[in-house]
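Below sits a lone chain in structure tokens, taken as the form predicted on its own.
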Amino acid sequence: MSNKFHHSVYLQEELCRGCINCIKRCPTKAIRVQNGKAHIIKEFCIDCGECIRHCPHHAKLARRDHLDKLSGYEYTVALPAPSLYCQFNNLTDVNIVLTALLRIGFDDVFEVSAAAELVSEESRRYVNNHPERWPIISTACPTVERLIRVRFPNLIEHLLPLLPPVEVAARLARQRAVERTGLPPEKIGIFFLSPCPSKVAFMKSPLGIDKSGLDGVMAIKDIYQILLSHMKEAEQDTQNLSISGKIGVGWGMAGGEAAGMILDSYLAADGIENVIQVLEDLEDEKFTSNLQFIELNACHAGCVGGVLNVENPFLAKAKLKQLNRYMPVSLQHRSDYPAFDRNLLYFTEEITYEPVYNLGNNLAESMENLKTVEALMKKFPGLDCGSCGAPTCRALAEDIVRGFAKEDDCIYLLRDYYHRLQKSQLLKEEENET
């Protein structure tokens, strides 16, 4: 199996009670419960955060950086996600939040929404110029990219070969910081304020490029209270720092990316279950040939629904829509950056299939193991109860083939075995009596 992916999501074992909530909610069947504790199969995990969202004991967590990491750099830049703005009540000016970020220790801010407007412009150009690849799938959500790589290899050719806005923002922010300070690039720290764990994973093992321009990723919920304590001061002395408009900020909610591209035909889906349904339908060729673009967000309501946020995702989406009413349509255009090569917006490495679900090292071995899986499935009750610690009977059968489990992990087979054993014992006792 491949082990090249970095993972942000992890288990805090002492908090785990061994319940099966997580294995039922994981979209890639990446969790098992063994010996009373959950276990994450790293190869299957796509860092969607669903286990964090649904764990009643808060045993699933996400690795991320904290403000103390700022001390390692001479100059630091915060990259706020658009979803940060809708965590606060009655916000009418994003400059208040941006000013507060300077007050908590950052030297500069560069909005991810500003980079999103540049990506929107280039995406629109690419989609219009490549009808042979329709429908083209957004690559803004790292979770969706990973999902396609491990489960839908036939759809890799439909991926939009553009870097996500956070990566473009990191490059532009560092370039601007070098120009302003004269410092070497390595002494400048670029930190993303993230709504989800998948962006942490992206920084450590990016897709489409060799190395991310980010130096750290912090959770919105970690800095929320600190920011809140500086908001009133920032409101009294607000700096004009915002460089984005409706199109960029709209990326924070489901449908925002597609709407900002101003295309004739697009589809937008949010929530990992809905994303998987769309990908399955696309693989089965259920969509019309004139569908140009598909925007997919692993979190419900889009990035505002990320598990590292504070606000309810649907209320946050409403807040973001209201905030957008006061903004200009767009403030960023490719022509504003004459020194920035447009090619730097594109992938430099090929996105490849990662066959983590294969049952063997080659086709012949996989086919033989598949026969074993099908034979095991005939033995199992087909209830998908999760009592064995696997999410489905098929997952248990595949685990047995891979050597991770055994048949009597199924409580129904184990019960039948004890019944047969008991019956055999009774027959022996009757024979002995006669």
Given for the second form:
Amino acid sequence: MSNKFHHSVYLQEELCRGCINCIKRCPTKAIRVQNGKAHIIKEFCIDCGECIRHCPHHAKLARRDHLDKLSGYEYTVALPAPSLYCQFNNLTDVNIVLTALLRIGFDDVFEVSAAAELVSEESRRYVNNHPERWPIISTACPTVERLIRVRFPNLIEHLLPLLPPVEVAARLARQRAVERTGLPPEKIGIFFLSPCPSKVAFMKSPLGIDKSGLDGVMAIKDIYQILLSHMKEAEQDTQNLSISGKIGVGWGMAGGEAAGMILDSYLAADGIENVIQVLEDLEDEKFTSNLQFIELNACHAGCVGGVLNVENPFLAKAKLKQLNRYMPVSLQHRSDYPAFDRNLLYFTEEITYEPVYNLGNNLAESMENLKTVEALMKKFPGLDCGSCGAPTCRALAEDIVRGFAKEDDCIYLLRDYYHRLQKSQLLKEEENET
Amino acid sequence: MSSSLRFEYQVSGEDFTLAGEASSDIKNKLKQMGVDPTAVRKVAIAMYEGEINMVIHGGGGEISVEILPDRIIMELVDHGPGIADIDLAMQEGYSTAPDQIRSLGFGAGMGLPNMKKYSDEMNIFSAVGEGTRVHMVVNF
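Got the form predicted on its own; could you also share the form predicted together with the partner chain?
Now the full complex is given, and it begins with the chain already shown.
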């Protein structure tokens, strides 16, 4: 595998003022301010995009591709996320958006929602056939997957071993493009129009497979304006391009994937802090009901809440509901794909625990370090003020045992030290006078 | 090398929502120590069950935890009514939990049996009117 911790989120240094907004908002405590600039600890980062959302100076950005990348391919296919459809006002037909995508330079479109319907169908089968692994946890959100990989080793066995719809869409789109054009696969460019940075991270270092079928990931907010400007004309000459229904489009909002499972008992949680709470409780077996399936979205309201969208997440969700009210239930079925390969949908690689939070290289070392952390915690004020550059006193204590920080990074300890110094200086002066 | 870490927790007998704080804290410390995930899971479940019991039956109490390089020792002490018949209490499905607790999804009579199942060693010391002390060990 290439880099296991490839990220989309990065810092534009000249914009960073070294404030503590991002370090306090990061759900995995992955950011430190050092020498006046924010640094991301790459092993801890799960590309949720919360720092992008909250940085008041817009110094946190998501690496992504732009439309100029289309020229590198002979034939290009756009994969619109379901959340793209609800970024516009008064849209009645998703075909207008799809037609406009062709007008801005793509040769073809393949809806991620179409692939989502196949994933829904296979998920239903998988969940029903594997009661021993209940509750089965969705793997559609790469951020949740990465979170589980570093923090919840006991839940890895509950992960649904199916690829996220975007990856299935990339594979189907390439197959279709090869059939339509006769071009070799590498001349075809497959681009996801994404609501969030985590899909960029997925493309560069996917979990569950060796290599992603995507050639690029573009941000919905980047193509929004140019797309909007072509939608008027597209409305006059709309092509019938949509191949998905309610179940597929519903994946764009929280609860959509779970609803498409048609199960007796499921849970759907959204927002990264809620997701963490559910996973903690699940790990401790605090859930007494027999859940079959758990859908988790790192963003509030689901993918519509992704940080690369334009519209308010909750309004977007309302629009998506309106839009899919009159759609057919589902237009994609596995039986329509006679040469259906299991590997098209399933993981081919195992996800393994990455113990990045360990305090030492072995148990004895970790134990000694934990002792030091506890001793430091007794010294620190416990204010979690962030002035040292770490989000909490505990994070600073852990940084110290890992060798990344020192005790007097704590301004309170430094102040005490200063006072003591001043006092002893005064005493000396007094002694000298007498 | 003989090395150990000790942690003490107070468990409130009033607030249901706080039950699980101690086990969650210990769980995260064990994870950071790189303890085998299977053992971490056993500790988290056994200790959480114990904490819940302390709230439901024991009116709160104290937990002391000692982490050693090869095992963890948990000592849960409450000052509640005590257990009249320990053998009966250990039976799966036997519960004295009141109805309002059952309506919250607890009181299935699996607390003590689960603590026994998920720990490698468990002893209960209890007498009516004198509270209960549960001693559990999980090996790493």
